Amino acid sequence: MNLVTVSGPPSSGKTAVILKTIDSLKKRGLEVGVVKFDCLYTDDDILYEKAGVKVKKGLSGSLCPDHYFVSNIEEVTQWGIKEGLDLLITESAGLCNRCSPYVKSITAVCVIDNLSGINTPKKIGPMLKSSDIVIITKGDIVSQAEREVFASRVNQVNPGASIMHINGLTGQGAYELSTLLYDEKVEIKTLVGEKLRFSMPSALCSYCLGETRIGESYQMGNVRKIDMSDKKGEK
C-alpha cells in the first residue's frame, strides 16, 4: 500500500482536490481510501462516502492536532492495509500551520489557495516548507499576474517542491497529480520506527494541562513572552 499525507489551511480546497484526484486514480483500477483528521468538526467524510470512497475520520478535540495525528498514524496505516487499499490518503486541516506532520518516507502534499494573500506562503511553517508537492487552488478567481506572483512566493519558501495548479471544481490538473501519488514499486507495511520531517510544537505549559486563568502567576512550564520594551532610545 502507498500512503500520502495531504495538509493545508482550512477551506483551501483539500477535499475537492482529493476527490477529483481519486476519480483519476479509480480509472486506473486503484482502490483508494481516506482518513480525515480535524479538530472539532468535519462532514467531509460524508462527501467521501457519497463518492464511494472508504473513509474514517478522527477529531482531536482538546488535544494538539499534530500529536493526535502522530499518535494515530500507525493505526490508520494498518486500517488501510486491512481494507486492501492500494493508496491511503490522510487529510488534515492544518489549523496551526503545522498540522499533519510529515513522515520522512511518505509523500507530503500541501494545498494552499490563491485567495489567502500573497504573503501567506511566508506565514506557513513546516507544513509548506517541508512538503514534496504544493498544490495551488482557486486560480480561476485571480488574474494571471496574481497567480504568477503567488507561485513565486511559494517557490521562495520551498524551492525543492513540485508546484501544481489544480481546479477543485473542474478537476483540471488532478490527473497530473494522480500520476505522482501512486508508485506500484512502493509497499508500506508499517510506520513504526519512521521519523518525522520536523519536530512537534514545543509548548508544554499550564494551559496545555487545562489552566484557564490569566496571569503570570498561573503560567508554568514552557512559556514565551513578547518583548514589549521600547528600543528606539537604546544605543
Contents of the next structure:
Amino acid sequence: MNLVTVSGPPSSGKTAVILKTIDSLKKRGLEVGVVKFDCLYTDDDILYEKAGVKVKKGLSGSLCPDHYFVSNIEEVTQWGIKEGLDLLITESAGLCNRCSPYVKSITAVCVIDNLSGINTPKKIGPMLKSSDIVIITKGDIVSQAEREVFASRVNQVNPGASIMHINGLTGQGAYELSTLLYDEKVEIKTLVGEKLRFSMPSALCSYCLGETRIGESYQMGNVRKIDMSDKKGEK
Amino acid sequence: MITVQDIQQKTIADLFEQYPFLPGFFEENTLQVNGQINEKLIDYLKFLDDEEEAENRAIDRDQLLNSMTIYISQMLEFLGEDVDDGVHSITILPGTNKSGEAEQFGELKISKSEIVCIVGPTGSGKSRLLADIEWVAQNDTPTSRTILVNEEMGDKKWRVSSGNKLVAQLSQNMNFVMDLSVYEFLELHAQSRLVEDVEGLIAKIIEEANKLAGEKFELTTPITSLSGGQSRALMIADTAILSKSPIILIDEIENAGIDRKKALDLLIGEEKIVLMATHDPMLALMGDKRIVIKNGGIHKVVETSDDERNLLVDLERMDAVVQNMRTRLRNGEIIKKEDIGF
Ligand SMILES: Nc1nc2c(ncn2[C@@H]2O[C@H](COP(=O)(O)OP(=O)(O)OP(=O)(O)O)[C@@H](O)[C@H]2O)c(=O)[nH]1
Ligand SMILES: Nc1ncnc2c1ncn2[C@@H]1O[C@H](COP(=O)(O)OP(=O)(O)OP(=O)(O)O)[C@@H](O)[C@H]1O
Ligand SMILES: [Mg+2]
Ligand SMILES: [Mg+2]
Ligand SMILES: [Zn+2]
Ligand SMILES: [Zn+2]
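Now show me the form predicted in complex with the partner chain; what you just gave was the form predicted on its own.
Following is the full complex, with the preceding chain placed first.
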C-alpha cells in the first residue's frame, strides 16, 4: 500500500482536490481510501462516501489535531492494509500553523489557496515548508499576476517542493497530480519506527489541563507572556 | 552547483550583494538581519542551535540552509536564461479520442505570434487539450497525446516549477483580490519576476491597458475598483508584458468594455503563442487557424481563409450595430429598423 498525507488550512480545497484526484486514480484501477482528521466537526466523510470512497474519520476534540494524527496513524495504516487499499490518503486540516502531520518517508502534500493572501506562505510553518508537493487552488478566480506572485512566495519558503495549480471545481490539474501519488514499487506495511519531519511542541499549560480561571496564580507549567513594553520585538 | 558549504561561510552582506534576490528569501522566511549583516551566515544562524528557540520559530537549521541553497540555484538559473532559449513553437502529436480511435492529423505545429482557436461542443475535450499542453504531455495523459517544445521532447521542468510555467491563463471569471493600487500591484508582480526596469515596465503596461480599455484609469486607482473592462485590460496587458510564460491560454474574452482585436495584437506582438477556446464567431475568425474538437479528439484543423477573414468585417459591422443600439437604449432613445442599416 502507498500512503500520502494531505494537509492545509481549513477550506483550502483539500477535499475537492482529493476527490478529483481519486477520479483519475480509479480510472487506473487503483483502490483508494481516505481517513479524515479534524478537530470538532467534519462532513467530509459524507462527501467521500457519496463518491464511493472507503473512508474513516477521527475528531481530535480537545487535542491538537496533528498530535492526534501521530497517535493514530499506525492504526489508520493497518486499517488501509486490511481493506486492501492500493493508496491511502489522509486529509487533515492544519489548524495551529505550528504542527504538521508529515512523516519522513511518506509523501507530504500541502494544499493552500490563492485567496488566502500573499502573506499566508510566510505564516504557515512546517506544514508548508516541509512538504514535497504544494497544491495551489482557486486560481480560477484570481488574476494571472496574483497567481504568479503567490506561487513565487510559496517557492521562497519551500523551493524544493513541486508546485502545482489545481482547480478543485473542474479538476484541472488533478490528473497530473494523480501521476505523482502512486508508485507500484512502494509497499508500506507499518509506520512503527518512522519519524516525523518536524517535532511538535509538546508543552502543556494549566489551561491544557482543564483550568478555566483567569489570573497569574492559576497559571502553571509552560506559561509565556506577551511583551507589552514599548521596545521593538526580537528577530 | 552551489552547496550549503559555499554559502554558510560567507557574510550576509556578501551574500546579499552577490544574490540581490536573497533579501526576499530572508523576509519570506521571517529572518530579520538587523545589526548582524556582517556576520557569517553560519554564525547568524547560531540562534537556532538553541533548541527552544528553534522550536518557537519552527525553523530547522539544516532544512533552512538546504532551502536557501536550492533557492539560490533556481534563481541563478532563472536569471541566466537567454531570450534565445525561449519557446518558439509547440507541436501536438496525435493521440486517441474518447473511443480510443487514433486522431487523424499528422502533427500540428503552433509558432510564436500565432493565434489558434479551439472550438467544439461542451464536454468535447477542449480543456483536456489545453491541459495536455500545460503538462507537456508525453503519451502519459488520457488522450495519449505528446507535446513537443521547440520540436523536441518537452522538458519535465515545465510541469512543476513555480517561476517557469509554460502556460499563463486568462479566463472569464477572474478578479483581482488584492487590496492594492494599480501601481503597487504591478510593482509586486514585477518584483516577483525579478525584472530590472520596474518603472519602465509599469509605464508600458498601463499605457497598453489604457489602449484596450474603454475608459482610462490611473496608476493610483485601487485594482478592486476597476470596472470589468478595465480589469480585463489590465490583466491582459500585464500578462502580455510581465508574465514569463510563452503560451497564453484564453478562455473566451467577453465582448464588453475592451477592444479584443487590439488585445490579441498586443499578445502576439509580445511574441506569445495564443490558444483561445471560444464560441464567438468574431474571435474564432481572428485566429490564424482553429482546432475543431469532437468526442475528445482533434477532428479537424481549419485555416482561416481570406473569404472568412473578409466576413469578419461584416461581423464587426453587425456587432457595431448591436453596440450602437445598446448605447441608444441606455440614453433613452427609441430605436428603429433603419438603425440596422443593412
Ligand atoms: N472557485 C474555486 N473553488 C474551490 C476550488 N477548490 C475548492 N473550492 C471550493 O472551496 C470550498 C472548500 O473546499 P474543500 O475541498 O471542502 O476544502 P477543505 O480544505 O477540504 O476544507 P476542510 O476539510 O473543511 O478544512 C468548497 O466550496 C469548494 O467547492 C477551486 O479551485 N476554485
Ligand atoms: N481523448 C480523450 N480520451 C479520454 N478522455 C478524454 C479525452 N478528451 C477529453 N476527455 C475527458 O472528457 C471529459 C470532458 O472534457 P473537457 O473537460 O476537456 O471538455 P470541454 O470541451 O472543455 O467542455 P466545456 O465546454 O464544458 O468546458 C474530461 O473528463 C476529459 O478528461
Ligand atoms: Mg475537507
Ligand atoms: Mg472546458
Ligand atoms: Zn498543534
Ligand atoms: Zn495549554
